[in-house]
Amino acid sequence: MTSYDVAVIGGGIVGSAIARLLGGADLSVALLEARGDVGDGTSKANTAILHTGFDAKPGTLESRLVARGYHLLGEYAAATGIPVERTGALLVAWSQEQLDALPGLRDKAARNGYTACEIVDAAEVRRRVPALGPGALGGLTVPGESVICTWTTNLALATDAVNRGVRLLRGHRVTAVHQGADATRLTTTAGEVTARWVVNAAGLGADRLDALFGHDRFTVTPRRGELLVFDKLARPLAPCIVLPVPSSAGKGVLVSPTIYGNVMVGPTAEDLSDRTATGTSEAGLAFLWEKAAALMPALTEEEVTATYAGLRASAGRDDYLIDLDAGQRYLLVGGIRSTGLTAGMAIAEHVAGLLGEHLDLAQRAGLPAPPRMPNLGEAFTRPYQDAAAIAADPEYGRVVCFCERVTRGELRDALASPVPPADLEGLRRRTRVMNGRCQGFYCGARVREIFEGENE
């Protein structure tokens, strides 16, 4: 089938969440992704924080959807096994100006409906995070902030969509739009797709796709964020997310535990013109190293096991841009910044509210249960630790990646899943394989053999 009721363009977290929700209705839905895999763009590289929305601009659509998405994704994570650690966060004031700003930030959180923040003194800051560098004057607690697996979130939503009957079309980059009286024909790099309605959730490419529909209302600027990942031995240094007090220069650099047991420092914020520039830079990493030395000096005694960079879709505005054009049967979901990880399911709900005036979105009876995702979280039981799982299936006892303790059984399951990986990077995001200290130096060849053998 190449003709659908709705085509959702963009297989990141937002697009996958929208496709999942629409897939529950009595509609034919296609999810088009330009790359070879879902979640291979903006969604794969971010700070992976489940935000409460305490610091959003009050009254904005983003503020409302982040707060709503926090609860929706939290519930969905519990249902699907997406790993979440409720670490909490601490904003640390390092100057009198920052200390003076804390009451305003607490009030701002309250205006966003989040009332759990508490101002604490320097001694309490030190008690909560003993490894902090000297000079902290006080802090603001945000107990609801959490770390989550962004990879599993994206994959769970896409898998759920496919299980509900959504047709996932990977490698379909839209190059032209032809609007007819009753349907829109999308020319893609893998053929033509026709749909009555089109939803643009194309992330970094949303403005260019918007232009193909004849609009000129925003420009996406790729904002590069580089990050340092420290070894798991550093994890006790960061018991919670350590946030800077925001300034006019932005949110600044944070120190955060990761769901995989590491410690992360970043991101930088650099506006670029190249929408593919996901490489790290010598200047960016030097800046982060200097920040790490000041914020948490003991970190510099630990090993950096990885560096990476992600691109946020900055649209030069303080809010999401979600707009429905009924005449064109077209809906734009643009300007979704890093908060899209948290807000994705709420954005889908909002989109359904707009489309519901034109389409019957009543959910079908007998929808499949949400998928149960493999656990990638270090704080929870992994297959190599599960004696019952190994007894039932010895493949879960055959470790292939010794840095991350990934087993042959997990690789097999990922390759046989409803949304299998298109390449080794996709397999890494599904299992953590090659994600550890050696970055695949020791296991890479064996992993490739398994990957290629399973695809013969």
The other form holds:
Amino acid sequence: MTSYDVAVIGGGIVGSAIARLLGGADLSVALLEARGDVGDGTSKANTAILHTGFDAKPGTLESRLVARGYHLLGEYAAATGIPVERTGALLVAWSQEQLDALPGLRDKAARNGYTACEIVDAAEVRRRVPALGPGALGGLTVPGESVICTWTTNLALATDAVNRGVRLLRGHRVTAVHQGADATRLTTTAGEVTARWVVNAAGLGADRLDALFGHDRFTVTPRRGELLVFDKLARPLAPCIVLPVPSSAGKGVLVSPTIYGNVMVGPTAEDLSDRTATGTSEAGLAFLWEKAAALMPALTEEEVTATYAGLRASAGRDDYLIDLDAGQRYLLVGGIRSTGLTAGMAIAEHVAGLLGEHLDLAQRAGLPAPPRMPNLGEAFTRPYQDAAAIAADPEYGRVVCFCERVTRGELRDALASPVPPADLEGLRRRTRVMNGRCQGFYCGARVREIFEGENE
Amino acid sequence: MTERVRVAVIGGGPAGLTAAAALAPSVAGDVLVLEREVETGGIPRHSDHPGYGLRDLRRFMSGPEYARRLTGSAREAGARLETEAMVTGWAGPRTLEVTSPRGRRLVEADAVVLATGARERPRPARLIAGDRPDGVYTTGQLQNLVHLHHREVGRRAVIVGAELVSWSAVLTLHEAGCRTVLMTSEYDKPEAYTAFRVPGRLAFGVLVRARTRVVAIHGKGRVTSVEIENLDTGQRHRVPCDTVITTGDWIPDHELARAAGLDLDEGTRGPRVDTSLATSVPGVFAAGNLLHPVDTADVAALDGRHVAAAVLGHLAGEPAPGGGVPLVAEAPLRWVAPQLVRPGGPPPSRGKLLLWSDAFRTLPRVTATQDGRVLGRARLPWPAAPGRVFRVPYSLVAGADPAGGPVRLTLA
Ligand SMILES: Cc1cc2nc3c(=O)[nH]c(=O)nc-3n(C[C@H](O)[C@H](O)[C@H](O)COP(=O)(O)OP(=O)(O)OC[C@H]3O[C@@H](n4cnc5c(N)ncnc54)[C@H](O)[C@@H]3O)c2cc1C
Ligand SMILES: Cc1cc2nc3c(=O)[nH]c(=O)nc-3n(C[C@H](O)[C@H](O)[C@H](O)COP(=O)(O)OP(=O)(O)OC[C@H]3O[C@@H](n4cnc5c(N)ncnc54)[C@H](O)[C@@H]3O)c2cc1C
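Compare with the form predicted on its own: the form predicted in complex with the partner chain:
Full assembly next; the chain just shown is listed first.
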């Protein structure tokens, strides 16, 4: 059995970012993921906004790491080709009370180090988002808020980790922990893994794993967020992210463009007990439909192309719970609820800071360049539009998925990539295939065949 | 790179192929059919059961055979058929952006015929809640899986909808060794012809439940059950199954029509056309299920034949006709196609207006009124029923005053 210097548990954005960073040092690192693929937990189903952190609680670790992560991920995106659209956001006040709250929000943003917010009047709100329903009284601009591709982010980080020599162990659910004097033995669903240090980045499962280390310090409550995704033909309706003014009832429902060119409405917020309840609910969908009708009536004339739900890992506190136990050579990264996509790389940096006191984390010379990710963003050139790419490789001219315009070349590349998809869902996340308005009516059967490698 | 052609037909289904076959012999220059699939033929290609060709070819044949025939006719007529060629947008009023393995290029045409067809609304568009397991398909995907790719499906299926195409799903499932345990329909009666329903029930033991809807799908990896609701009593129960087929509930593939800025009809969601099948943009025409979601393939094909006259007129330099009286379908009629009657315009294909009704009428009476005046009235010997096109003679509206207001069609 191989023994690693560090085992990182959880192949979401947070665990992948940590593994990537540790993989750059002179250490042997394993990344353990319970499921068949990376990014198959919370990281695949969120609202995919790259947050400035303007509305975080000032002074918290979360506030600091979101602001830092915003820049880190922004730069990493530019280096790897993770698509980002700098759309900006507009917080819209629909009542006097909300209007009155705007100056406070602007000041809070400033206390978070974000000073670009401006208060605008109702006419300006309408000018910026003409399709908004009636009744908006004013707004607050957040020019830096952006939309990003959460799938590519997770995949880029995991791919980078693998390229740096991290051993990716998918299908390894950690079920028991045996702590020895110098090493910890992890029992997994696919055999045992031993490591000197263990990082727990298990998202919704972090508290249970924490308990296996003998702790009893928090409970993860899965907070379900359901979302409606409208057809790309609706995209002109949402030129920027439209945020609600947060209230005691939570962050509320937003209308947002997606990086794939759709419009999204959501999420709901509902505390559950079942950590596998990633299904949508009738009440949730009905609520979102009503919201869509009120916020942007023209949306209800458009087709819905997808509905989904994600589970935030709420830890019942106002901040992340990141804690190192030197005696146990164990580090917990818990409670990364609704900002982990943005903060992931900064969390990794913070974790490295804590571990650096015990391990030599100096980055090796000659690290491989960051991976170049395929562009899934609608605002940037895709292979089907790229005459030169098609001329060089006709497979980029062979459109397989008509709605999302995914070509045979892209499917081939995804299947041959360093972290290949484990199933059709994984192929969807890597290419957008079958994610479009027809949901497989035309291409579903062919994609399955390609995935299973027939007719190669 | 820009290529110039006389006519570009987008979509190589029954409508596009038939339009190309009708046009090619009379057009000096290229008639190019652009089809994104590997083969031409459209939906019939993977619909491997008899039921095609009656009205246009006066024969009864299987979908694939029909697709081959139409492809042959278009080719023999001199049309150029290009497959794996997808039109992805417009670079001008009649200039198309095309992607194929042969490259990315522009195709500039003097006339464009849109024949992009229609698809069934998949599960998310119907807002069916629950898990997202494998085993949920539209009829289109099911037929693709079974007929073109020879795939296994499950053992027990629930079919959402009881339209004509829903019975097509039953047949396909039966062939694939999967039993249909239930069909649901929100209407008072299952939509499809009794001619299908009765043998369907007898031959396959299919239970059709009217006034029900599927409210949720359960199952993690694979479907395990659906939850159905009785619309009248609100009562719910779970039906164990491993396959769910969402059938019918059509939406035209109108992406290009919308991108071109064509006037669209709120009812059909396809382009608004006059009886010659001209759209609101000069030189751009439309045919087939893009206009009437959804009718049978032979009717789409006959549209293709019908549109040729207007295309030839445009190529000959005839000015686009102006004016026209709109046709309006009143509830329970959902839509009418075509939507515009122009002075001096031809009658529509087959002399019929196509309508969709959300209610049953065994001996329907249709009235056309203009500015409060009754233009025409007819009692039709065929029923109006949800789930299939309802045909009405054009004579009802032929006398419309070109200077008058909209013509309203009502059903009694
Ligand atoms: C609806 C919604 C909207 C959101 N919107 C945004 C947003 O706009 N911007 C933003 O920045 N953030 C957003 N978030 C938050 C963001 O998605 C999460 O914070 C982030 O994905 C957390 O990543 P993670 O790696 O901690 O968790 P996960 O992605 O859940 O990764 C944890 C992984 O650990 C694995 N695991 C669990 N237990 C074990 C075990 N015992 N052994 C091995 N592996 C295990 C799981 O399978 C999982 O893959 C949103 C979240 C939701 C739900
Ligand atoms: C499961 C099923 C069973 C059916 N059973 C019967 C039956 O028994 N009898 C019957 O008469 N009818 C039946 N029908 C209906 C019949 O298939 C349709 O009426 C007919 O196919 C419509 O023809 P069309 O040419 O309008 O559209 P389609 O057949 O849909 O053809 C449209 C074509 O356009 C292509 N296209 C679309 N967009 C682009 C683009 N941007 N670039 C390039 N190409 C494009 C598509 O790939 C497609 O090939 C059935 C339909 C289904 C789904």
